[in-house]
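The chain below stands alone and is given in C-alpha cells; this is the form predicted on its own.
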Amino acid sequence: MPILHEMHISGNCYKVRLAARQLGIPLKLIEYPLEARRTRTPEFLAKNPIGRVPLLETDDGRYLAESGAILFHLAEGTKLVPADGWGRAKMLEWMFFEQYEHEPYIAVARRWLAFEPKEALETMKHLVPEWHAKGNAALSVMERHLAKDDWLAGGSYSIADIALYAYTHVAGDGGFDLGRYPAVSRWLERVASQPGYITLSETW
C-alpha cells in the first residue's frame, strides 16, 4: 500500500487524501506534526530533500513530492484528469495558479492566523496586509471565472478543482471573506457534493 508522509491540517496533504478516496486508491498515512519539524531530520530528508510534506513513498520503494505532481500521479488515466490536450494543460494551468498566487498568500495566512503561537505572529504582522491582499485577489480570479463556469478546466470536476479547493474552503482561517466571493461559495458546495468526498479533518 503506498505510504503518505503528511500533516493532517495542511491543505496540501489534504488534496491528495481526497484525491485518493475519491479515486478508491488506499493510502497509509504516517503523521508528521506541525511543531515537531520531523520533516528536518536526517531520516526524513534522505526521502525528501526539501524537507516538507506531502510525500508519496510507493509501493516500490520511490519517493514523489509536491501536491500537485501526487495528485496528477494518481489521477493520470482516470476521470479527474481531462481526456484532451487543452482540457489538461488548462487544468495544469489552473494549478500552477494554485501554487504562485493563491498558495503563498492564503495558505500562508491561515497558518499563521490559526496555528502558529502568537509570539511568532508578532513578528509576521507586518505581512498580513500583503497576504490579504493578494490572496483576495487569487479570489476575484477565481470568481470571475466561476461565475461563467461550473469547474476551473475540461468542463467536468478534475484535480485542478481538488487543488484550489482545499485551501480556499478554509480560507477563513486566515481571515478571508468568502461572502465576498458567491461563484467562489457555490463552486466549494459543488466540490463537496462530489462521490466520495472527505473534510479536512476527516481520519483516514
Ligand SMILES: N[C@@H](CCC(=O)N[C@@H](CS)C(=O)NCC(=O)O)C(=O)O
The other form holds:
Amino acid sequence: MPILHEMHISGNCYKVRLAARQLGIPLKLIEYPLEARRTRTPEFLAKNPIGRVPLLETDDGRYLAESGAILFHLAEGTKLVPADGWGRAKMLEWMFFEQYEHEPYIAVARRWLAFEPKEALETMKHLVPEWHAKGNAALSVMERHLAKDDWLAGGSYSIADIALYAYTHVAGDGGFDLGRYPAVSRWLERVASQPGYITLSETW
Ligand SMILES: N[C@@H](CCC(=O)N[C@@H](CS)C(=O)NCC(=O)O)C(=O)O
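How about the form predicted in complex with the ligand, since we already have the form predicted on its own?
Let us now look at the entire complex, which starts with that chain.
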C-alpha cells in the first residue's frame, strides 16, 4: 500500500487524503506533527530534500513530493482529471494559481494565527495585513470565476477543485471572512457534497 508522509492539520496533506478517498485508493499514513519539526531531519531529507509533507512513497520505493504533483499522479486517467487537453491545462492553471497566489497567504495566515504559539506570532504580526490583502485578492479571483461556473476547470469536479478547496474552506482560521464571497461559499458546499467527501479532521 502506498504511504503518505503527512501532517494531519495541513491542507496540502488533506488534498491528497480527500482525492485518495474519492478515488478508492488506500493509503497508509505516517504523521509528522508540526511541533516535532521531523520533516527537517537527515532521515526525512533523504526521502524529500524539500523537507516538507505531503510526500507519497510508492509500493516500489519511489517518492513524490508537492501536493499538486501527488494529486495528478493519483488522479490521472480518472474522472477527477478532464479528458481533453484544454480542460487539463485549465485545471493546471488553477493548481499553479493555488500554489503562488492563494496558499502562500491563506495557508500561511492559518498556520500562524491558528497553530503557532502566540509568542511566535508576535514576530510575524507585521506580515498579517499583507497575507490578508493578497489572500483576499485570490479569493476575489475565485469569486469572479465561480459566479459564472460551478467548477474551476473542465466543466466538472476535478483535482483543481480539491487543491483550492483545502485551504479555502478553512480560511476563517486565518482571519478571512468567507461571507464576502457568496459564489465561493456555494462552491464549498458543492465540493462537500461530492461522493466520498471526507473532512480535514476526519481520522483515516
Ligand atoms: N508546495 C508544497 C507545500 C508543502 C508544505 O508547505 N508543507 C508543510 C505543511 S503544510 C510542511 O511540510 N511544513 C514543515 C516544514 O516546512 O518543515 C505542497 O503543495 O505540497
